[in-house]
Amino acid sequence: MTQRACIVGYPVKHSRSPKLHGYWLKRLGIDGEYRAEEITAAGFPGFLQNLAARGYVGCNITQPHKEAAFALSEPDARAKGVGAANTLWLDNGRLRSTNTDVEGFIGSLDAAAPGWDKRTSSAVVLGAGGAGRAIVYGLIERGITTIHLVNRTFEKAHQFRTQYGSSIQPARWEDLPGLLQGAGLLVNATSLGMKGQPPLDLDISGLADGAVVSDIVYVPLETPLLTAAIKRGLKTANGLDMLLHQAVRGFELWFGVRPEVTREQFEMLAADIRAAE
């Protein structure tokens, strides 16, 4: 019998998830399918309510529904977490959530970085949002001790500290240049640097040499923040290895098989993120 899973969200025509899900289904030779269902705000609970009847066995979900997500289901921790869902599976009809932006963060520092979490126990994080949310909770799962969280509006990086305690050091945007200095690790978890948003004009040169560079940001694949980091010989990590690194975990619910993140399969997602730009 076909297993069939989705990703759900309101544009969702752009996501590569059905490619990412695609590739594993047909290396590892699973009778399945992943879908793309572009859904509203207003019809959104009640595709959740039909998930099993229109033939799913779980979803992933995209903006601007993952708050919803969480609402309208049985959330884990790390789904509580963040406050908010991206991955959901039915148990026994019960329909359950976590959120795997946390692990596909880490999963991809891991991958670029092995051990950066041995080097370092301090962070400058850029952004306070949603993603900024998963970022800071695998952060601190991770035993890293102090986050400085910069953001625009000062008093939305300070929520964070009332979340997630004394780990979390707010800062304001022009306090960044000198918390640059001899940071071991730098996240964008903004947008800003994407294709379309205005750029992110950072001056990097106060890292620490064996500094490492995330940035959530994966259209285009190498924005200016990761070009001069690699300039300077050090590790990075982009978006579209946290999208990989994300996935792996909602295709193990739903199809029973762990994947693993191939180069290949990057390449590949790489290859098709280049040809749209």
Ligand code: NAP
Second form
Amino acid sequence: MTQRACIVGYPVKHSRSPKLHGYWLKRLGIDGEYRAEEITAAGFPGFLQNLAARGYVGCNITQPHKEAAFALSEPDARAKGVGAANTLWLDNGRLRSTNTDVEGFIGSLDAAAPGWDKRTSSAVVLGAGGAGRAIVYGLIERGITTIHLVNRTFEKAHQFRTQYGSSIQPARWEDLPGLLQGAGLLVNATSLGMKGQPPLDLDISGLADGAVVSDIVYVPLETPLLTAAIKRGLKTANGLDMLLHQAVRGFELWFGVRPEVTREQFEMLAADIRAAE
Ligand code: NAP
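Please could you give me the other form, the form predicted together with the ligand, since above is the form predicted alone?
Let us now look at the entire complex, which starts with that chain.
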């Protein structure tokens, strides 16, 4: 029987997930289907209640439903840690959930710079929004003991310290020049640098030699921050790397095979993104 999964959001037409999962289904020869379902906030609880009746074994969740999905399912430790769910699956009638942005981010670093976590115990993270939560949670899981969290709204960075503990060092934008001196890991988790958003202007000349730079924005694919890091010969991970790695677990849960992120798949989606840049 054809196994079906989907991405649920509003709007959802922009989503690249059907192409991403469609690639794996075809390559692995699986009798499966992955669709996009545009569902309003009012219709969302009913949609989830009838997931099995609609023929689905699970789904991805995108905006604006991530918090509602968390509340309407049985979240695992990662979803609880982030406070939002982006991947749901039916497990003997139970609707369970996780947050795969955590492993998407960590997976992108592991692929770009294997052993990164053995070479640094501290990080500078820009952004205390939803993505920032998944990133901070993942860094703490991997043993990073000092996270300088820089956010425009300082109070939000401070709330992270209350939630995630003393490894979070809340900081203001004006602290950045000092924090970047000698830093071994820099992550942009703000929307700055994204198409249609203000640019992210940073001088990264003070980063340690051998530092790793991640920018989770994926339109454009290579942000000015990543261009500057590549010019300095630093290892980099981009937003598409994170998107692809976050998709692995959902596919495994729904279709029973753990897929590999491939260069061919990256290039297929990169071409799509470049066309939108
Ligand atoms: P969010 O919850 O709305 O958070 C936005 C963050 O950007 C906040 O920290 C916000 O600071 C900061 N920000 C926005 N405009 C700013 C400005 N003009 N100056 C300084 N800071 C500014 O959004 P999100 O869900 O965390 O997403 C953030 C970015 O990550 C987006 O570009 C999104 O596309 C990307 N993302 C990528 C992936 C992936 O798989 N690659 C996954 C998730 C998200 P304040 O708190 O002060 O408002």
